[in-house]
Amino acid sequence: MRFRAKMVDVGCLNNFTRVVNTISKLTKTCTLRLTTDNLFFMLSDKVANGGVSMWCELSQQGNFFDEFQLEGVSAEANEIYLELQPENLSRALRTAQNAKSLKIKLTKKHCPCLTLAAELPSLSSVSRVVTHDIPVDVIPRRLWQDFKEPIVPDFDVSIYLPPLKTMKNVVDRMKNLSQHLVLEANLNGEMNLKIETDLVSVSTHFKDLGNPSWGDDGSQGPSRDRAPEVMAHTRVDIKKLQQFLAGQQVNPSKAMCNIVNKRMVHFILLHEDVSLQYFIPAVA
């Protein structure tokens, strides 16, 4: 197995850094599917068992890296699968911001690493190089099987969000009234925020939203024969759904809400190269 790559353009170099950020926030450790076309990061604890899950899609050829090369386990299995801590990538990343190219490459070590080494600007003809070793566990073939993309579930009702920052400042003042929040939305695009304890209940409420299309026929697939003004929700563990937007780092030029009726909540961020799908199950 071989990869190595290389950055260059600092605007490249800067998303990448966002999107590590923003799955750094969201989990401790994730799985790093290298492709010839894609990069996947990846989190796959079991929504029915109380787990959240996340796929995170990069389409890297030309618009991160300016050269990618890749011999995955196989001619025919073209991929190599790796777990690591996002945040000793994250780490990593913050000291190539000012670079002139960042080269990231697999490497055999003490153990097997990213390595990546950030060649930083200087003011004499010596280049200043700073290089980081980070460890990772190759995923062996047998165990790839764990790892597919999820399949978007059928909601009852999908929605626009509304500004993730107004969305997490409410979601913040909630978490300290209750542990639990019930997210619901209709196809008239409403959607409210409530929390409802022994002693107090309060609810923030969105309109004109907006519902995506995902339907041929510009209706939204599963929920098409729904009365638009009836509320589907699901009640989810609020500090899940505070780590969600707080992490988030990618400015998507889309953010959606796809909610299966008292089962989970499926988020999805889009912007430009980049998407985002987050899963958070429902709490009883």
Contents of the next structure:
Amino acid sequence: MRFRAKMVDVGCLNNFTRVVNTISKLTKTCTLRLTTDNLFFMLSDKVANGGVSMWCELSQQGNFFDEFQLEGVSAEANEIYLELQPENLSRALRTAQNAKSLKIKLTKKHCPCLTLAAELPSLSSVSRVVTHDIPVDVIPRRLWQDFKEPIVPDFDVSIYLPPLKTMKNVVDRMKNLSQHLVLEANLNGEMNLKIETDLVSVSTHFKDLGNPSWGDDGSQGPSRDRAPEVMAHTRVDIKKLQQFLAGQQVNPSKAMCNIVNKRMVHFILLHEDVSLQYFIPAVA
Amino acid sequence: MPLSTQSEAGDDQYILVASLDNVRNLSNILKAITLNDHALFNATPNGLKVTVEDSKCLQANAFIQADIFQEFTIREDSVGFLVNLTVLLDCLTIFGGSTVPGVTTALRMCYNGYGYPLTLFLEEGGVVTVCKINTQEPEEPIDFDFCSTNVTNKVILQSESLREAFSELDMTSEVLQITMSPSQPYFRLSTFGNSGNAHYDYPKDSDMMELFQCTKTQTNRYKMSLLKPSTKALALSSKVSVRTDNRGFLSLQYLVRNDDGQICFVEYYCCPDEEVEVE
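Let's compare: the form predicted on its own is above, so bring in the form predicted in complex with the partner chain.
After this comes the whole thing, all chains and molecules, with the earlier chain placed first.
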């Protein structure tokens, strides 16, 4: 098993840092899957984390890394699965902010480590290198099947999200007032956020958001027979939603949300070579 | 959608309707009186008065005159109800209370009468939020019987100068002692904290002193914990009037200029802590 990669472009480094920061806000531990084409940060739905799951894909293809060498566990399974704490990675990247180059490699020290070596600008001819060793757990191949790409669920309504900043402000206030929130949307491009407690009921109405088309024929796949004004709704833990909105640094070019009536909400953020999916299950 | 159709269709049933183009003109002034959750609203054709009390010793009032609102319709002589102030403020700032120029949240506030919720319609950038805040039966606020004819001493200061003093006050002191006198030291703030006593004196001819009307030397102590919330009002205000009456009751009146340059008032009444011998 071998992995080494190098990043020189500041833009790429910033992009990568933002993705890692976003992930570190969403979860304490996650799985990093390395393939020859892509990097994946994954969090599968465990009851312990409230059933939330995440799938973040960075397409590699020379966009993030200038050098990328990978030798997986075997020729036919040319991949590596690592478990790590994204916060560690995020902290290491903080020192690499102005780095001239960043090398990432899988090393064996006292334990398996992901070693980040950032070459910082220096006034003298002697180079300054900051090295971080981030402990990782190598996930054996027999457990790989636990980390399958989530299937886009058979949603009832798919809708583009309003500006995430606006949504974050609203959800932040609602979190002060309630523990749960009902997210509902229809095929008319309307989305509502609602809370209701003994003291107050609040509903925020977004309109003209647009509904993405998913099917090949431009229709909405499974939901094509749906009356456009009928709302699909899901009640979620407001903290999970707030965490997602607060931590997100990806500045997506496209942000959308799929609602499976009374079962889950599926968020998708797309930005150039990054896609982030986040699943929040319904609460009763 | 709800802003234009829903609310106008039902306007007849409301006994109170108040609209603001910029919700900050209300939310900021309410923030200045957040002593606790129970806010008593009292609307009259003159405007809106919001009262919050603490420990039966402190009362904060915010006055928002009717002409601050773009629309202020009231169908009765007086409308009163109690709402949770924290909840109300969260609702008013649902869009984040942005301070970016040009981005304002519009508000339409409606009340249907006894037993009905206070309904807020907020709109920013085409997004509409409807809040229904449950109301409670109004309680009679404490009458501090603070009458201008009984005022013995009065000064009006630029808030700036008092802000500086308040930010440097020794908060380990349990009380703030205010001395007002026609002779030296004129206007003095004193604290008695862990690290010693401190006095803050204002000469009566200071530029910061707009008015000085002291007839009798008076020294009173007020609980620091009670006065602390008033710093929120101080921070917003441009002028402050400090008055004490013959019983030693303190009245602080803050003149607050809102985003549109209009004037509102916030008033604090505070009971003296204990009798202090006149020196």
